[in-house]
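In the form predicted alone, a lone chain appears below as structure tokens.
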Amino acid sequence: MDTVFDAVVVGAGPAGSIAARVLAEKGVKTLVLDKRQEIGAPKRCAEGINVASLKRVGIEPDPAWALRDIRGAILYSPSGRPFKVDLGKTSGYVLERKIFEKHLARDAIRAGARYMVKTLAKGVVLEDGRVCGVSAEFMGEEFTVRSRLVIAADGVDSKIARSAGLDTSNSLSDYHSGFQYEMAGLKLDDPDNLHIFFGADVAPKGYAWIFPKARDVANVGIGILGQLSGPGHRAREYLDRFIANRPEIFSGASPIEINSGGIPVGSAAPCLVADGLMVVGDAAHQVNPIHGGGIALAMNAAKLAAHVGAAALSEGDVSKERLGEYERIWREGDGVKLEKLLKLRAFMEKLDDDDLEKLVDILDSDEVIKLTNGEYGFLVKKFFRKAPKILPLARKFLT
């Protein structure tokens, strides 16, 4: 095989394949390595994405992977009261991610990128402190790929970024434990909305979800703060209780897939670039701190990184300083929003069940949408008038 490329992308998830496609479209000789034997499997998310995020990276929805239109969400308070956020039209989709990721890889390959699956990237190759390739293993055979640029899109534990000396560790307080079943045979009254459940008994410092993929099929999962896990209080145990307590939905249903994993919900990694290296997606902690979703942020960061990386390659300068344009633009854009959402997460984690019930009383649908976008300037004034008990927390975390 050819062992010299302009760019090597490690990880063929949404971020890796978007980066590979953009690089290849710009004439960059690109190789993608992925440790999985099948792109897209196993999935590690609830598979929701919004329309705007697809448009940002030039993807048109395809019914082969955009299984269910999302028209809004129903949020359930700790006491079970529903709060409907109605967007009135298709705002997003629940995906079949296994097909979606193959779709992204197919487009990158058609653009000229080369892929190797079941290939473990073991670490970067360094010369004089500069990343100049990747050491890897395929079916027991070790080899080295030389490249002028490496993009680490290898997930939350990012072996590639760490091997280059970047700190991508997560504190336990910024790490959620997730567990999910894909289930069939559910009795869903409203399969056109996402269903999200809050409360200390349901999911402490997190939430449970039902994301419909068909009228009787859905991803049913939970995310809780990792440091709260312990005997009897692990994510799976909370989820099993959640299901057992709702026979009107789950009686007669069965799992057809199980997924679990960690979710970084802190701020972005301290540094996203090094000489010859860029980090994107979960590897860079580019994940929404409120709901833990990362596909949209990862794809946009990868697109940006690929544009900057391709320009740097054409100029013959892949220094940390040159590649730093990617980090600067990202932090001034999505990074600003994530820092605001991080403050909102810190605030939300201090609320008890009574406070959450009060939010249902005083917020409207438009205000909830604003909160999901990191817009919360109105909250202090609203709490002053309608929820003075919550006001001190709001002033502490949101001002």
Second form
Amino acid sequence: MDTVFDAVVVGAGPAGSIAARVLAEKGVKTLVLDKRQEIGAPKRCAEGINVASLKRVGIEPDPAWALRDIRGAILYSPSGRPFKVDLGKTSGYVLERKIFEKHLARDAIRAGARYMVKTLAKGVVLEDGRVCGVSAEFMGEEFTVRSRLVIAADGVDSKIARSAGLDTSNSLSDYHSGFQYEMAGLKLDDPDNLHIFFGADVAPKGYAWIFPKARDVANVGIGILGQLSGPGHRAREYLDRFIANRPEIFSGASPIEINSGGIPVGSAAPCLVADGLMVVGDAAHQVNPIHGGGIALAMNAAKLAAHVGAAALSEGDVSKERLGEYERIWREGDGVKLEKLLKLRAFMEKLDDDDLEKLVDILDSDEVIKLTNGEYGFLVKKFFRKAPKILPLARKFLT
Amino acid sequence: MMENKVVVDRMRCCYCGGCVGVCPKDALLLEEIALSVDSAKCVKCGACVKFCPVEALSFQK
Ligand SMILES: Cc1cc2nc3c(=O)[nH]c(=O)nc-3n(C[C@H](O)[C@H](O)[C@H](O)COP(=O)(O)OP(=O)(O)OC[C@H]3O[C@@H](n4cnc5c(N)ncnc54)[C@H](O)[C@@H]3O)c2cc1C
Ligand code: SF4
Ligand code: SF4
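Cool, the form predicted alone is there; where's the form predicted in complex with its partner chain?
Starting with the chain above, the whole complex follows.
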């Protein structure tokens, strides 16, 4: 089976399906390939997303997948002191991602895109150094799809961009090792907030989380810096200890799903385009370095890429320079915020448990919200007055 | 360590692909529920072994 499309999207995650929908809406003949036999499963995600990020890519929340309304988050210091970041109203959702992703795919198909599942893309087809399709395999049948544009939305295990010569590998110092149980039978005091736990014993240079999906069901997980993972101290071991230490929540609980995964928390990949190719989402490391959330950024980058890609196709110019408009727009937008948050991450990684306790004493909820938006100009002044010990670090990393 | 190779423990692996993302040589391939190591490409840097959240990778003779 050899076929011709205008665009091939590899990966039917949030990035791939948004890209496919936008392309199809613009009349681009689009094929999406995913190696999974079921889109959305198994998830590698805690399923948290904020309302604004859905709006930004034109998605209306649907109770079929927006399982639980979330008001805000409670952050726990290493000694267990809660710090409430209340946004006052529904500010986000915990999703049922396997349904969410199927809905995104359904929307793309309704817009005119075609999908193939259980289909492994093996690499791009190159002609004179230009990407002009992908080779793939479905149920033992190998085939080639020719297309002027390929969008690599293939997640952390990205192969497609690499097969075109772009380096999308992660380094252990900018990559979290994640492990999670979806659990039922929990005793949750406050299932309307996300719960996030810090501390060197809990999750070194990372955090543990409880993201409620129902009153007694939640994703319970942990991410630690890849560099600090190793025999006897892996994400799974930290999570099992976290659970064992909290019988008041977990004594009657059991897992109903196990998830693991890698989370890029560094800069975006060095180059996001080649002749005939664009890279989006986790494959491009477009993830928030502070909280590891990537759905929102992936979808927005995919939307931008698809707009530029569709225009480039209609102009008959899919050169790296033309597609580079996507990279420029992205780097000037979300990219700027990501770089700021990366500095904040570098700063946070230098803090010890006492410093974190100090932050709980001196920061308020609005200030923490500012921090998560990459606004930290106020910190140096604040530390000058209230936490002189942290001041040199803040000066080093945040100015 | 040099003559060792990276081996996948099928009973532990959760098929998350996290290790693939940390391999500098593109030596790992995750199909839907099969992870394989291309020993011709692998440079035995150990990044994947260190990373795996569930200890499904190890160096073995
Ligand atoms: C433990 C954990 C918790 C997380 N929690 C959150 C959270 O709460 N909120 C949040 O926003 N983000 C979270 N993230 C990150 C989030 O899951 C990702 O950023 C997001 O999934 C990125 O979307 P994507 O479309 O780029 O990639 P993916 O969702 O990974 O989709 C990639 C798709 O490509 C397919 N694919 C890959 N290679 C091929 C191939 N060769 N051929 C065909 N198909 C292929 C895959 O099967 C997959 O369906 C978490 C990640 C982890 C690991
Ligand atoms: S990181 Fe571990 S669990 Fe995930 S695919 Fe690799 S070997 Fe399997
Ligand atoms: S040891 Fe290094 S090169 Fe070999 S598969 Fe693992 S990450 Fe790749």
